[in-house]
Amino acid sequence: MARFDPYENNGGTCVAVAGADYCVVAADTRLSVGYSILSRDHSKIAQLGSVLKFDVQQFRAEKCVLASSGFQGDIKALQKNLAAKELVYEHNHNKKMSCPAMAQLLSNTLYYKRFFPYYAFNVLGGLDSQGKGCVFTYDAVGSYERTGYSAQGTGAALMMPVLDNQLKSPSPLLLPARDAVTPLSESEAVDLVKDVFASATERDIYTGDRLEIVVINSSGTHRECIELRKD
């Protein structure tokens, strides 16, 4: 007997790494259902605001990028909801929302739907008001934490041990508190992200095809893509 299920995991993996003056956000472009690949060129990265998606290589000046894995229908609804709220904020306050403020808004939005949650697992990356890289990682009902790096999605369990080994953040219980940023340079962080994705695609059938990397720093935002395994 068929049973209605409002959720479906479309796979994919998202990673973010924060540095002293940059943030790297990356995700693969495979969209799957079960053993079927629906698209090999579906971006999981959105820049919030009036312009929702990366369509060309010229981006808005906002320092905030959202990468999401899970059910793509819920992810699209969540992105549109956040974009509308960010636009209202911009009109009311005559300024763009900062990355930490967007992190709190995302948490509130997810928690509001906690009894019928968005099936979306998010990583928010950008620069804070001091120009330092920041990464916020979420569960489906809005619990979040600021970290130096994070991974979400079907390949996260394969990537996090490598990231822990290379980038282990100081304990938040240490006093005095230390910045949760990674010691790598921007180019080293990008190379590490490429390595962990190349490794994960060997074992995770839901991650692959292409890797989309967005780097946010004081000079703006730029994007690059590399090929991954297609089988």
Second form
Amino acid sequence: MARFDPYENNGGTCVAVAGADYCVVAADTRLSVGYSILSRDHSKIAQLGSVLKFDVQQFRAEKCVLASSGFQGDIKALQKNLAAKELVYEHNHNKKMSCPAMAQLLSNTLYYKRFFPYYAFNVLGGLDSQGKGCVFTYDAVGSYERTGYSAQGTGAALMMPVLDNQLKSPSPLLLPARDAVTPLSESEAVDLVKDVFASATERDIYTGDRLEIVVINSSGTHRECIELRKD
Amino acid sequence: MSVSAPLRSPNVQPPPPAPVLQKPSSLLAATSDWAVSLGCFAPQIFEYNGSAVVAMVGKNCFAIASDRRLGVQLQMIATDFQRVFKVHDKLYIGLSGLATDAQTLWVSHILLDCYQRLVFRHKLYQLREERDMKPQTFASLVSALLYEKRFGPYFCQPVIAGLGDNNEPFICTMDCIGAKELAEDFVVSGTASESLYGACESMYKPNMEPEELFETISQALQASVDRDCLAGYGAYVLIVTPTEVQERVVKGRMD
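Swap state to the form predicted together with the partner chain from the form predicted on its own:
What follows is the entire complex, opening with the chain shown before.
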């Protein structure tokens, strides 16, 4: 008997690393269903606030980037929903949303659909109000945490131990709270992200094709792409 | 607090099932029932005790390492559990998967039983051939032994590592029914296998000397088990070179 199944997993992996004055957000561009590849060039990274790009010049300095893996249908809907809410916020407050505010908004948006969730595993990266790098990592129903680095998606289990090994952030339970940002320089962090993706691509069939890296720092956001294995 | 079902002693047989009408497709039904029961049992059994075993090849040497935790699901039972066994001076086998179960008799000592049978077979070989077994031969022996139990397997996934002729390193792993997987870099198994694949893929490089190999395998194992609730509590690491065998106990996060 045919049953309505509204969810699909389109695979892919997202990583974010926060530094003292930068944040690196990266994701592969493969879009798969089961054993098939639907696209080798599908971006999983959304620049939040880009709806206002053409509108007002001062809103151009985006400070928030969202990378999501899971069901791309839900992810598109989630991004649209977030963009609409962000637009309302900007009109109400006459300022751009900060990254921690966006993090809380994303959590609330996800929890709002607690019993029919968005099948989306998100990593939100950006700069906080002091200009420090921040990474927020989520589950599908909006439980979230501010960390120094995170990986989500099908290759997360392969990448996390390596990131732990290289970046090892202090326990979030320590008092007084320690800074979670990584000690690496921006270029070192980008290299590390490239390395872990190259490794995960070797063993995860859902990760590959191309790696899209977005670096957010005080001068704005920069996008970079490198090739990954295509098999 | 009351116990809802009476405790059953192990030698009391459950009552025979009520007779049912034989359907024309009974064979098919029985087969799929069996497949379903094995399919939902097997993953739980493999994760019952928790384990992580990894072997890596270096330059004329190899390393094999395992974690030290023995648990029953989330509860820790022992913190010095050995999963790597010596077959002879240059040949070792690590057995991940179900270790031993203090409460349920029917699965007790499956891993140890598997190991003892292997030692027994190797001793027979030594007596007949008056030499040690080559790693390749031993891997075939393990594979055959596991496939003997094709439909009621030993719930362990072996990792075999040894030095063969001319001290050529050999590593291999197989599934619980003996499908061999040879590799020239590293092999992993256990509940932390996915993490281990990621860590080893990032940290391994070819032709490492014994000391560097020790550092690499320890870092990879430690990083992996720290992301696995069921494995950990330090590690046993064996570095085997043509001339010596070093066994080291690595302390990591002891929690």
